[in-house]
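We begin with a single chain expressed as structure tokens, specifically the form predicted on its own.
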Amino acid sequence: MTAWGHHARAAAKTDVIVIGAGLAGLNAALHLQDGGAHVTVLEASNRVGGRIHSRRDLEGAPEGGARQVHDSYTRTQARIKQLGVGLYKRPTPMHGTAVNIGGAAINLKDWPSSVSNKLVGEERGFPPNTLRFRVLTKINPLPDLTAWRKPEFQKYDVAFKPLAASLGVSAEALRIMEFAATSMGLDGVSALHLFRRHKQSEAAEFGSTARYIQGGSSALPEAMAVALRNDVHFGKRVRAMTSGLAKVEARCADGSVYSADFALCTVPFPALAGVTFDPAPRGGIGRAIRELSAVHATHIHLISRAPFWESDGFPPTMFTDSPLEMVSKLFDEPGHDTPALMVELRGRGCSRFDAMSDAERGQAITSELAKLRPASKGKVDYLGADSWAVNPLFKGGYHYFKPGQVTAFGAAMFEPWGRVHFSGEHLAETGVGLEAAMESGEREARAILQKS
């Protein structure tokens, strides 16, 4: 191969095509740029950030996607510092969290002795909003972050629910854990996947201080895009890719064609179904592209016109076993207090609300909230929603494996397809959240640079 920086380039010829301007793509592009590569970033939408989206078009500018930056997010924090993006800690004091189980609102301090608490044994002391983490801490057999790849742990690549029951987790604990679980339920997710993800979260977030990005989470990918020498090409939805012996070619829906020595694709695998590959990927990477799933992640944005929580005696943030799952009061940067609320859906309720029109969704959400919190009736307005599952560019939030899939292609999906490498949160070895995207982008950028 001719050394980068020393060959003539056609109009659409570049060293590396990066597909997707989320954190993984932008971080990879910056590392490739630092390594001397000429990089072209193609983005199907009209903005950068991917599943980071500060909704500045809505009152209070709520976050439509990822938002926390933990102490262990070393790559993310380093990039933030390099680009001069501001961070702040969560303001104190916070309002706290309540629960509503079986239609009964309960303050967390009263939960262990509540008649609504049908958990068993030591589970009774586990707050419902942290129940999943506490249960996984108790039963997770993985000793470290790499153990999921070892043959002796492949026996856990089975449906989580029956396995957890066999390990002593109560039926009520499993029922509560279904809320804010995967949209497939705990019967449809691999226990090995949940064990691995728990180890990742434990290493990355346990005991960590959560920080937030000044100006909204979108401020980070926007600053990263500014740091690129070449502008991001928007409206470039890749529809076909060819990986040959000497080059990669990407064809976009608008008819444009880009050619490069390598490509880095950060599109989530569930959304790659609409891309034609020539030759078709085989083996584990082919199966991963065809079969990997993502949770139905929906954020419902609300605004409270009056602090109804001051009259009903419960914090505004509440974990529930209702269709609303988790209702959170958001906050602004230090010195500001926002009346914004967010309904965070990860479970089966996503499909119900996603199928509604915007007007129907607003009515249904505020009505459900009034059932849980009668004091909120007439005081809360619906602003809008972000559903990653119905967005064709993502087709879901973070990834998950169905039973049997971790051992079938969990390791193989990290492999490149010819001259095309893949990255994104679904391809992080250790990180979660924002750090997962940053980690995978950096890793694949370095792999490409080593081949140049």
Ligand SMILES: Cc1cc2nc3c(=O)[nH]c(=O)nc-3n(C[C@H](O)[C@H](O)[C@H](O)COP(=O)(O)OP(=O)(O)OC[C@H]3O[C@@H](n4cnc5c(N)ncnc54)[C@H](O)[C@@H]3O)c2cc1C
Given for the second form:
Amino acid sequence: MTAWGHHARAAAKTDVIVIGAGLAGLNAALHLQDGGAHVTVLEASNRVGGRIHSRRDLEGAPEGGARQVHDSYTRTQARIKQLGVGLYKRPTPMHGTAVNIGGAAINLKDWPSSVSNKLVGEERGFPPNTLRFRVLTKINPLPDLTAWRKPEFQKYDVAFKPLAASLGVSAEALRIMEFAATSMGLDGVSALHLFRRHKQSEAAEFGSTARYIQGGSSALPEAMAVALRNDVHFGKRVRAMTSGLAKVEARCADGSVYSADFALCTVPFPALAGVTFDPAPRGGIGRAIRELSAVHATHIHLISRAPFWESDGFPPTMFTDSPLEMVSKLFDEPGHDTPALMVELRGRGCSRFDAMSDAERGQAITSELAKLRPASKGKVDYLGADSWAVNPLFKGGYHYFKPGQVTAFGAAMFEPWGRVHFSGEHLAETGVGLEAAMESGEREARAILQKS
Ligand SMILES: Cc1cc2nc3c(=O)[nH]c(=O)nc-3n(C[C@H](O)[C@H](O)[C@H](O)COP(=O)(O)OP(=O)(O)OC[C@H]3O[C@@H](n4cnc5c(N)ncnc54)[C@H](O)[C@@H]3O)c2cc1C
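Next block: the form predicted together with this ligand, after the form predicted on its own:
Once more the chain from above appears, this time first in line as the rest of the complex follows.
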């Protein structure tokens, strides 16, 4: 007996094409399979996982995308358990965090009284690396995770920066909040979107001890693909979709054509602009596909050949208002001790490094680090980078709404277009990150099975 009970038999003859083998696509495919559907997964690249990508080609196998699994991720954790994938907690960071605002490194504990701290009033006590969260905790009017789409809160679908300023957030706080967070530019993002993200972060208990997947994050989508009866079809970049009265058709860049009763498209909307639909989606869903944007996100992988932090006395992990934004010393799987560092860039700060060749980026990053931490000079090697915004299959790291967009299409974007359903990180009601992908995949699999 499947979770779908009486739908299982009715769905036995239903053919479904799932486009994209990220977490949303794979989770949907497994639910569809459990419900009795025949599932064909089409993936443009040559790997599963999408925005999960353990870079096993690089020393220490750093994560190009998602790393952390939170306790509140019930669907993700259930799937991990079901498939026998290992999950572990890393030890509490031993080194703490350094702050480098305005040039000089200090220890986080010294921030409230530092001359670099130009925040005002209560804000002075907020650590810069959690400033955005602390400020939003003060001003977020949303009572719960589902309130973001309710009519009474649509008045917050306006540019965040002026709204926050009118609520008493200082200019310096708004400046620091633009680093290493959702820094798409706080003018260009809907306050309602940030309020929603904040509620999601609270629910996900960000800041509590996260868990990590044994063998790297990619081990989860790989185990999900193994659990599918039909192999994922790689190198199948869908370029056109036709939704007819009885069938849906997907045409791939290599000329192959797949036909089915339904399609579930998990391509991030910003990347979906390269796919043509017949008939063309109109109304809210059409606007969402054309207009939804994604925050740029870049991970730059470094390795430290010697612990330079031991000679300058500051922790290797640091929050900065420099071009490096956030530098994290990674913990390694038990039994390994590779002093890997990751530079995590978000938003506008990505563009400069995304435009460089590997050689230029390596040179630029290590010399920026040496400016902040002279002791690192000659001790740090560049390994590689993952720039999600420049990859046409993603066009960014995470979706966000510009001012007015939640009101314009925040509800309509959840609707199917004919026989094509949509899911993915951008289409979760309540979940965030990996859990958002899992939630939306499950929901749309259920919707398709109900129609079968
Ligand atoms: C840098 C970074 C760090 C992150 N860290 C975390 C974290 O620590 N914890 C967390 O919970 N979340 C994190 N996330 C978010 C998480 O990775 C995503 O929410 C989740 O993986 C999205 O899954 P998805 O299936 O919706 O989309 P994707 O993973 O993007 O899957 C979409 C798939 O569609 C494929 N595709 C695209 N176009 C086509 C086409 N035309 N035809 C066929 N296939 C196509 C893509 O190749 C891809 O495989 C992070 C994201 C980024 C970018």
